[in-house]
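For reference, the chain that follows is the form predicted on its own, supplied as structure tokens.
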Amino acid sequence: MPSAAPALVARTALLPRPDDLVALLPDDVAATDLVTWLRDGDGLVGWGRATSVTTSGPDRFAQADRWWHEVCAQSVVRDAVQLPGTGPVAFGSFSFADESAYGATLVVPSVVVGRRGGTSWVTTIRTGATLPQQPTVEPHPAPAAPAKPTLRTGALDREQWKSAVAKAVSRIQGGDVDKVVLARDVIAECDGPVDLRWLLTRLAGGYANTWTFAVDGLVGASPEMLVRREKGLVTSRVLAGTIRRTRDDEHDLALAAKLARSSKDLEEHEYAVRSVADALAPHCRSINVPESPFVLHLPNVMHLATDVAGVLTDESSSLRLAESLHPSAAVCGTPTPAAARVIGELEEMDRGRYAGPVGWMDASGDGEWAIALRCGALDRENPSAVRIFAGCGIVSGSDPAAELAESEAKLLPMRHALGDD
């Protein structure tokens, strides 16, 4: 069980505008003790830790907005900016698995600076009786490329993965499961400790678009946000189907053309929408559906996207929302308990926080919540190495070759930000 919420004291001023929030992270921090959320250059970054909590098993997340709940309703707060994600703020990551060895952290910064549109702020958070003051932000020395890293094989070497995805179709062909997606890992060992700040600044340079992000030594760019609640409206971004791009603007968009034509791809992409859709439904009223997906361009891939948008009709927290939405059949498959029987046959690893959920909440439950995806997990035992992942959905005609290309293709963004260029 967690323990005892503690009381918490928190301030927020306005701040001049920074250049770049990624400067501002220390670098005498340690990587699990720096947290980032995002996109465009707009988002929130962090420092320190005034508190946090870990949790476990199939209450992981219960047990965390509770405690959550409970450490807002006995703190003082001083906000004078008043938008999502000021005043205290929670950055959670949360294991893919109930059983995962891994389970799920909250963590609440010492800081937080964040960036809205033409407004910037600063909130400093701590235990005790007195108002914290506002802290000296300012840009730090520019962080250290990592060497070159060497790859090695994760649970499953290339073929080894090929052939759990020609399991997977065979599986889904004799009507055990409708769809199933299958992960990899990889390993990146550098010479020298990676540091997190340097993967920050190469992703939210390389991958703007996305949603860039750092809690408890998880990092990477996720483009599919897995539910936003802000002032009552709740959307989530469902992305399945995918093609890699090439170097060529008019190649690309044949292929984009091409995905959007593809039964392979609509077919799996239509699951997808529907297990959001319906896990929504319990929380939301005038549920928007688009009629067909758009194409979602990416530097590395382009995915068939949706976004899916409700009135929230209930009390339930952002992080509420986001276990009932995970985990969705965008990175489990459907029907989901099926698919996830033929995960745990099939991929032999524990997934960790890889395709959880991770991001934010505040005091109010309004928050952002992305899959954990084109990400890796810094090694807390060997500060040189990043276990990184990819995974691709299966449905009954995918081509074990193609997956695996996709797979790589996914790995692309992890691979560049550590220098594997």
Ligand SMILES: C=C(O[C@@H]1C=C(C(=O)O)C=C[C@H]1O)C(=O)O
The other form holds:
Amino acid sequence: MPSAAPALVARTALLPRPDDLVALLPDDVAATDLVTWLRDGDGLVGWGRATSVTTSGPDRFAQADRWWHEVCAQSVVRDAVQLPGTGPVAFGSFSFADESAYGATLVVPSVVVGRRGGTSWVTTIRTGATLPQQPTVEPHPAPAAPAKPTLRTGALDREQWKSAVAKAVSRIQGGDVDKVVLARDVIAECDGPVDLRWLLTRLAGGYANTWTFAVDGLVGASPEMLVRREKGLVTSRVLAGTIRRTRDDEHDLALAAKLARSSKDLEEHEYAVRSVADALAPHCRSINVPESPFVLHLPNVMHLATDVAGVLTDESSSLRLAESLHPSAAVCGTPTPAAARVIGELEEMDRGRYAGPVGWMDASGDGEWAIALRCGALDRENPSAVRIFAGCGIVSGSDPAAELAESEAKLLPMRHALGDD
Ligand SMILES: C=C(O[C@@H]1C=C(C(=O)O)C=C[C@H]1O)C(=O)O
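What's the form predicted together with the named molecule like, now that we've got the form predicted on its own?
Below, the chain from earlier opens the complete complex, with every other chain and molecule after it.
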């Protein structure tokens, strides 16, 4: 059982608009106590740990949600801004698998700075009885560039992973499962402690239209929004179906048109959209599923993308909605239980928090949870190492060599951020 929920006091006040939220992260706080949620310059950054909870197992979402509810019920809040993300905020990351040794964490930082359109604010949070003073919020010197990291094989080397893909294809052709998402890990070893602020600067600068996140030592730039809940509206961005970009824009446009017509990718995409719409159905009315996907352009890859929206009909928090949507066919497969079994048999690794929900939630339960993709986990034992991940949706027409190349393209954001240009 998680620890008892403490009482918090929180104060949110307006702040002059900071240019760069990442620059506000202090350089003398442990990387696991820095949090970030950024897109196109707006979002939230935070540091310190007013309180936190860890949970594990199949109830990890419900336990964390209950804890946060109790914390908020006994908190004293002075919120002069009243926007989503003001007042006390919890940042969380959850393991992909129920049985994972990596569990889940909700962290409530002691300071959160937010920026949304023209409004910026700072929230200070403490356990105790007196309202905290507003801290000084100012940019810190830019972090130094790291040296090129060394890459080591993770659970499977390239050949082994290709043969896992080939086995997945035969399982699909044999009728065990329709689609399965297979992932691989690579260990990046740097020549000194990894500077999270450097990684975040690179990710937020290079991948501005993704959600750049850092929570409890998990860092990345995810293009996939599992669920956003804001004032009764629920939205989800589903991605599945990928093509690697070349360095030639004209050629990429032709590839995008090909992706939008590719029956293999459209089939893979359809599975993922269906799994999201079905999971939202018990919680929402007026669910809108566009008839065909659009092509999302990222610097390294292009994806087929569909934005699903609905109106919330129950009290589910954004975290409980994320639980209902996890794992979607975009990161597990279809049907879910059979795909999860094949993953367990073929990947030969614990995914940890990769491909699990990562995000934030405020006291109202509104929040945003992305799927932790294009990310890495800082190694708690070795501060110079990061375990980075990438996975691919496998369907009956998948070719192992092409999937390996796709996984390499999906590793690029983290490799570049780590200084491997
Ligand atoms: C599993 C990953 O990405 C997922 C798989 C995709 C695909 O197979 O086309 C596309 C986007 C994501 O839903 C990853 O980036 O690691």
